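We begin with a single chain expressed as structure tokens, specifically the form predicted on its own.
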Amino acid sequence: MRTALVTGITGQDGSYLAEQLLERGYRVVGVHRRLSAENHWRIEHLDALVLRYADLHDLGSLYDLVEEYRPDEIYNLAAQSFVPTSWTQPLLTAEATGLGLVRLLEAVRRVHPAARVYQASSSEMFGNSPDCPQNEDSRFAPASPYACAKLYAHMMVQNYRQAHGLFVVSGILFNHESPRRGLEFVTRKVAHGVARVHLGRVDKLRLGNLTARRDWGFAGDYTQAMWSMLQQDRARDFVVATGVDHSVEDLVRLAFETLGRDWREHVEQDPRLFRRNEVVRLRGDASRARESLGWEPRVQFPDLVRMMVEAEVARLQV
């Protein structure tokens, strides 16, 4: 039985990845931080999961984990991952999202260098890069503290791979969503807001920039790509994306259309919700993933939006 250690297990990606690893026969050790109120709703159905407390800020706890379990694979999904929060808490973001990965790699290097490591990089690293679509060789132009922290971690992956010979890879994942997304993210915010309008709880949904364009896919598809990256003969970084971008307005229109409503009757723009330094457009080129991993997105954007809206309606009716 292979052992996989997954940081950020309670998040969207952690929950889908854990399901898929358990289905493949892994022993899955989920790593989470000790909080005053636990947030396990995404993984409470996974009885076979082993949960352990540790923190990317605490090198000692990472040493202990790696020493105890000597995992075959490590998936680092833990981060401060909300871009607006990175502006108000840039130091925390740098510590958790950037230096946290380096602490984990140090634990691997010193305790169990045979482990294969996946790092969750982000399309936000491209920011307002002049290259579009963006692939593994595109120029980086991070436009937030979050993106800067992710880029630091991404470069450290390459450094540890070259200097220490570790099998460590970055998945440069473009936006990926699901009904398990946090409410602070725009896709879930829209789906939740549309459901509340439909059920008569509110009449208006307030949003920021409607013209920003993103390449949105389904999180469950993207976690399959993570696993595939660690099964390769050599360590390489991969862009994971659908190759199609949509505006926030497209997202809103489709979400309201799912329930037979006109979005223009219910949406108000709020200037306070605009980003400080907006990223105008992100669209990925996942040719390397298609050719080397055999990976393709299965869930298309309209189906993803419908999935999320219907899940929110079901939640609110309970």
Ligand code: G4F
The other form holds:
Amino acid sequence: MRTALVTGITGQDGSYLAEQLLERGYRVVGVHRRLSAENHWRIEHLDALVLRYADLHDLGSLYDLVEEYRPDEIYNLAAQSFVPTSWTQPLLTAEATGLGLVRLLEAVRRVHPAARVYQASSSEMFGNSPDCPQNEDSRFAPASPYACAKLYAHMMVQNYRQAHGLFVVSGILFNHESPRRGLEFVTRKVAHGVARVHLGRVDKLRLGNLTARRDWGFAGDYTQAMWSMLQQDRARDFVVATGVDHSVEDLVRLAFETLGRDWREHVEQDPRLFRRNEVVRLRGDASRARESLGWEPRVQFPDLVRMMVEAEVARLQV
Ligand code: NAP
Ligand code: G4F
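Can you now output the form predicted together with this ligand? The one shown was the form predicted on its own.
So here's everything in the complex, that chain up top.
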């Protein structure tokens, strides 16, 4: 039986990846951290999952897990992943999102260098790059402490691959969403808000910049690509994206239309939600993933929006 170690198991991607790895017959060891209240709502249906405590800030805890399980594959999904928080907590973001990966790689290098490692890199690293669409060779222009931390980790992936010969790869993933997305991210915030308006609980939804454009896909499709990257003969980085971008306004319009409503009657823009150094437009070119991994996104944007709105209505009606 193959063993996979997954950091960030309690997050959106951790839950989809764990499901898929268990279906493939892996022993899955999920890394969670000690909190005062449990947050296992995304993984509580996964009885076969092994859960162990560790923290990206704590080298010893990572070292012990790698030594104990000697995993075939390691997926580093843990991070402080919300861009606005990276402005209020830049040092914590650098520690977790940037240095956390290096602590994990040091544990791998010293204890079990045969492990294959996946790093969750981000399209935010492109920031306001002059290149569009962005592929693996596009110029980076990180525009937040989060993006800078991810870019540091991304470069360390390439350094550990070249200097130490580790099988470590970066997936440069564009925005991917689902009913399991955190409530602070715009897709889930909108889906939740639309459902609350529909059920008569509120009348208005406050949002920031409606003109920003993102390339949004479905998280369950993107976690399949992570696994494929670790099955290749050669360690290489891959962009994963749909290739189509939409504005936040498109998202809001579609989400309200799903329930037969006009978004203009319910959305207010709040200047406090506008970002410093906004990333205006991200659109990915996933040609390499299509050609080498045979990867294709299965869920298109309108279906993703419908899936998320319907899930919120169902959740709120319980
Ligand atoms: P998420 O839902 O925010 O999950 C983040 C996970 O990291 C949670 O399990 C969290 O644990 C854990 N974590 C945070 N700090 C930690 C620490 N110090 N030690 C151990 N665990 C820690 O993120 P996601 O959407 O699943 O994304 C997964 C990864 O992909 C992240 O690295 C993210 O930056 C990256 N990424 C995401 C996207 C996207 O669109 N979703 C795109 C590109 C890259 P708690 O539950 O205890 O907080
Ligand atoms: O949903 P968001 O917060 O995602 P963002 O900043 O693009 O980051 C996500 O995707 C990255 C990949 O590109 C990941 F690396 C990262 O971890 C995270 O998963 O915001 C999307 C857009 C932004 O332009 C933001 O300004 O939506 C705009 N927006 C407008 N109103 C809003 C809001 N975003 C949020 N969160 N809340 C709003 O009220």
